[in-house]
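Take a look at this single chain, the form predicted on its own, given in structure tokens.
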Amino acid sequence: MVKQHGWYPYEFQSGTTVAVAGDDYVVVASDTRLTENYSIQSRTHSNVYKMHNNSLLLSTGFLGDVLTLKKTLDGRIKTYEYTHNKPISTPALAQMISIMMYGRRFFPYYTNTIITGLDTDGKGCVYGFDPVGSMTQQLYACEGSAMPLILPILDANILGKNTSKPGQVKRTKEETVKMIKDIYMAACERSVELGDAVVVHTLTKEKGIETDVHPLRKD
């Protein structure tokens, strides 16, 4: 029997992130279970990373690339702020990530990346990226191992897709936090790679980042 031997540089570690933008807030969430090949590596790992300007980076996939992306981004943010003598805005940070990823297009970061924050008018903004840097601004985004379960629920709850009442549904910050917690509680019943806890961060101009941890099933 002929066998092909090769080297594959990537691994996929689980994790699921959600981001929802409102008129004056952003709510993001991540479960804390990190698995690889159905083996639990950590029960306390969050895939949300706070950046210098109160933007939040959400990234899942190959953890080595996630940490490398964050480390490189931290350095470039410092260079930007020293050069321009002002904090970087979330839209500018999103453009920076897009350029970084495109520069690695022949050996991409194996990550599912979202950047969120408030724009210059104080409105919530969410940017999603593909592995080679193509960027899209969205009302909401979901990435990670449980994305096929969660994204259709977000479609129905936020945009009214595939429901009897289509159209965007406006929610308060508190209603959005409750919706995300309920979605994670439902999804962890169907995905063995999602569990332990969900960490929910709420970002507003007045209060900055507020964090809440909600337990999920442990098995």
The other form holds:
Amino acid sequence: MVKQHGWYPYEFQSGTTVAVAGDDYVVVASDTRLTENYSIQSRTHSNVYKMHNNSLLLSTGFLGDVLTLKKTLDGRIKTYEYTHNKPISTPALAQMISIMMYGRRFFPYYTNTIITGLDTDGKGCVYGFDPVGSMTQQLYACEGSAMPLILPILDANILGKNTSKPGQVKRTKEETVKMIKDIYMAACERSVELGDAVVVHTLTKEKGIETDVHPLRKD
Amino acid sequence: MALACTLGFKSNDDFNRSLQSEKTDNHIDEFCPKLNIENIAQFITLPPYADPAQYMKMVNDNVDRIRIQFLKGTTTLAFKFRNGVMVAVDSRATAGGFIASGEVKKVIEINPYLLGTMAGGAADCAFWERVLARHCRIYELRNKEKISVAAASKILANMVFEYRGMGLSMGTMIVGWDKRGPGLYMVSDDGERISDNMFSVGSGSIYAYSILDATYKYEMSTADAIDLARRAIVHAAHRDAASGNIVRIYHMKETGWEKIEEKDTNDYMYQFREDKTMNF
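Having looked at the form predicted on its own, could you now put up the form predicted together with its partner chain?
Every component of the complex follows; first up is the chain already shown.
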């Protein structure tokens, strides 16, 4: 492909992440395939990053910006804890991410991030961001290369949108994990950038973070 | 944070230190000066290339599968009438051709008597209106009276003018009630700030204007005004692909704003089709 001579600082490493908030839990999942322009760089790279305040950051897009964002955030979280003498809550962290990402409005972090955790009442919360920090609180979120495949399934399963039975369907933690695994297995049949394995983390107040790795197609 | 600002303390200072003492704790400032939005010029990183607007346009145009898509908002309207100001917005956010969200809050509640709407880049509107909220609060603390709508919109227009030409995308309406009565100003990213009785901003504004111009009267009753605002958004949502989902209506009164409703535009469209009660 002929490219004009210039400076191209961004790359796009694929990865798909899903987050679902429940009444007292949050389930997040990521595939573990890292591709760059149709070649697979890694089969064991998860897009979920654990932050110091027990929130989970999911970030896809350009890996360089994802790692820098994670590193800078870690520092900010520690600074917050030292100045305020308590760990930062997930809603406050979401607002901090929003203005941090807007600080790079003219040279954005090329990442689609989601921050998840339990809020101060113990309820699960999911916040989604666009590359310049527009924050929205959501019941569930999906970002990444297979988002157009997975998001409609989540709309139908969780909120019953456009189905014969509209309305939210409440699920337990285990049912949500099973649903997400099924969704990834279906999506990887039709997406080249999805595969290898799906890592599912469940965050609850009592047990903290539980991890489950489920293998997917490797081709 | 606001009180410390009013009194002249730097935000990282301990409250026990006096104003005269030398700031010795410079380490925290060096580590994270940029989270402090008191000095916006320091907070927003300058890009390493000359023309940000041009570069972002290039990246958006799909260079080598890289597409940075920002969330863009779409039909908003506001008009003054006998009993205050009526504000109505849709709730769809698109990123390129993909509907990223159907539940975006496009009315930003700055404080109980000031509202700002969001059209254009979602992050731009949300961020600058948050900075505006901070300025309004500090004004209120320093002057012991509520800020006027004219002053609030001027603050926003001046802040955004500093970044003119760099690719911000923001078309917002500042709505409020101050001692001069109801106020409605439209502020956009090129620093434009105008006041009028009726505005609509966004990709669906052309459809909303036609409905508004057909039946708008200043002497409308509140119920008629709600109906007009609702119809304008519903028709815009019907014809504009980038608008839709939920219509939210707010009424700005002397006692502050009140949220009237938030319902699905699709359901209303079916209702209007059967109704046929619009009289021109």
